[in-house]
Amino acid sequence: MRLRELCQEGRRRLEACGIEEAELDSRLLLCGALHMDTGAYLAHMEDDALPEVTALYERYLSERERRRPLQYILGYTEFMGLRFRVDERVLIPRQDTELLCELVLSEHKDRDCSLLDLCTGSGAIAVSLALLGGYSRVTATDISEPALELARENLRLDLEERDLKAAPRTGADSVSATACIKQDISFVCGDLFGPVREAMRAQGIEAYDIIVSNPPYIREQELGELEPEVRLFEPRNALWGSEDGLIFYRRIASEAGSYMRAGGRLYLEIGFDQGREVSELLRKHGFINVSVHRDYSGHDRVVSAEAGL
């Protein structure tokens, strides 16, 4: 059987399972089995499929048929132009979250910034901002030690290659920003701000210039309505945001100011219908210049605010 025919058969199987992007998923899974990108696959699609490729593709299709997420099957996802390993220990980074990173990068050009990422999960936000923004001191926390193990692995994996492609240069010395990142990004385990004071002392941080977070925000009653890929496979503690979805925003709004310099900026990803409530929480706790930013679909996605005096 030719690769093209194998891919077509995979599409038919995934369509029968009700998977909306069956054609794309079947092709990406086959590319994964081939260890090729899409361009290479298209150049070889009339080649005969080797038995070992067919066997691996069959395994991938079987996993996808039971609605295991494509990213977990392949073992990685793309975020901010970088590749991150993912598995069931962490929430899969979404393209929507890139808006938060883009806002931070556009509003903070100074590399001499300290940044705190709460609920870091895979480390996608923290690592992306460290690499692309070159921020000098980054702290990332999560309550899950298994998640942090993967985040640390994402920092290590192919860091030299990422440095060449993405990290900013000073021009004076090509000694890698990699070395700086290894020294100045710290992953610490604990509940939100619980481990932060100790991390600040270790990194010589008096107050953060930037705090970011994509906390769990799914309402209790909505958990059962999620797509099978999310409901059955992604970690519940990365999704559940209490009965009204706001428990973590309340805690962040009430505590964040104690860890920020006056004028520092806070960036929170939110659910599409939580902009007003999260904005009110921040104003209640002394934040000013509160703004709600919409994603490319026109939905409220990020709330940003400035720490008051």
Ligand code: GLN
Second form
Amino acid sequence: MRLRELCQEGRRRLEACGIEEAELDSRLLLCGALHMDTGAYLAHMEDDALPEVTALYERYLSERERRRPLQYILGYTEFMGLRFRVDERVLIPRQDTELLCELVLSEHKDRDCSLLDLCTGSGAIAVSLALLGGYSRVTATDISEPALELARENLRLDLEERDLKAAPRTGADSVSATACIKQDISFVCGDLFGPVREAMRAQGIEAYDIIVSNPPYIREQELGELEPEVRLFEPRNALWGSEDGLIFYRRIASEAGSYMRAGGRLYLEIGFDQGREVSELLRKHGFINVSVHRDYSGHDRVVSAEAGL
Ligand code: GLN
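Having seen the form predicted alone, could you now give me the structure of the form predicted together with glutamine (GLN)?
Now the complete complex, all chains and molecules, led by this one.
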């Protein structure tokens, strides 16, 4: 069978399961099975499929039919132009979260900065900000050690990638990614601020300039209504935000101030209907210049604020 026909068959199967992006998913899964990007696939789609490709594609399709997310099947996703490994240990980084990173990058050009990322998961936010912002000291925490293992791996992979782009390896002249890096990036396990004091001591940070977080914020009763990809496969502790969805914002609003310098900036991703409540929580705890930012679909997505004196 030709690759094009294989792809069409895949699309029919995914459509039959009610998968909305059946056409795109069937193509991306086939590209994954072929280890090709879309351009290469288009150039080869009239070729006959090798048996091992057909077998792997078959496996991918049946996983997708069970509604396993495309990103977990392929094992990676793109975030801020970087590649992140993902699997069931972590929430899949969403494009919406890029807004938070872009805000931080646009407001903090100085590399001599300390940054804390709470609930780092795959490390998407911490790794992108460390690499793209070049911030000198970055701490990232998560309650899940398995998630942190993946986050550390993502840092290593993206560093290597950056290193390769910056200086193509030429035998003895090659410089390793870890040798190049002057930044201090630390992933520590614990409940929210739990491990932070210890990390600050180890990294020589007196108070953070920036704190960011995309904490779990789904209301308890809404968990059951999520699409099967999320409900059945993504980690529940990366989604659950208590009965009213605000438990982590409450904790962050009350504790963050004591870890930040006066004038330090806080950036929190929020659900589209949480802007008012989260802003109020922050003001109540002494934050100033609180503002809500909309994403590209026009939904409230990030709240930023400044630590008062
Ligand atoms: N910080 C990670 C992300 O934005 C994980 C968030 C989470 O697990 N709630 O993708």
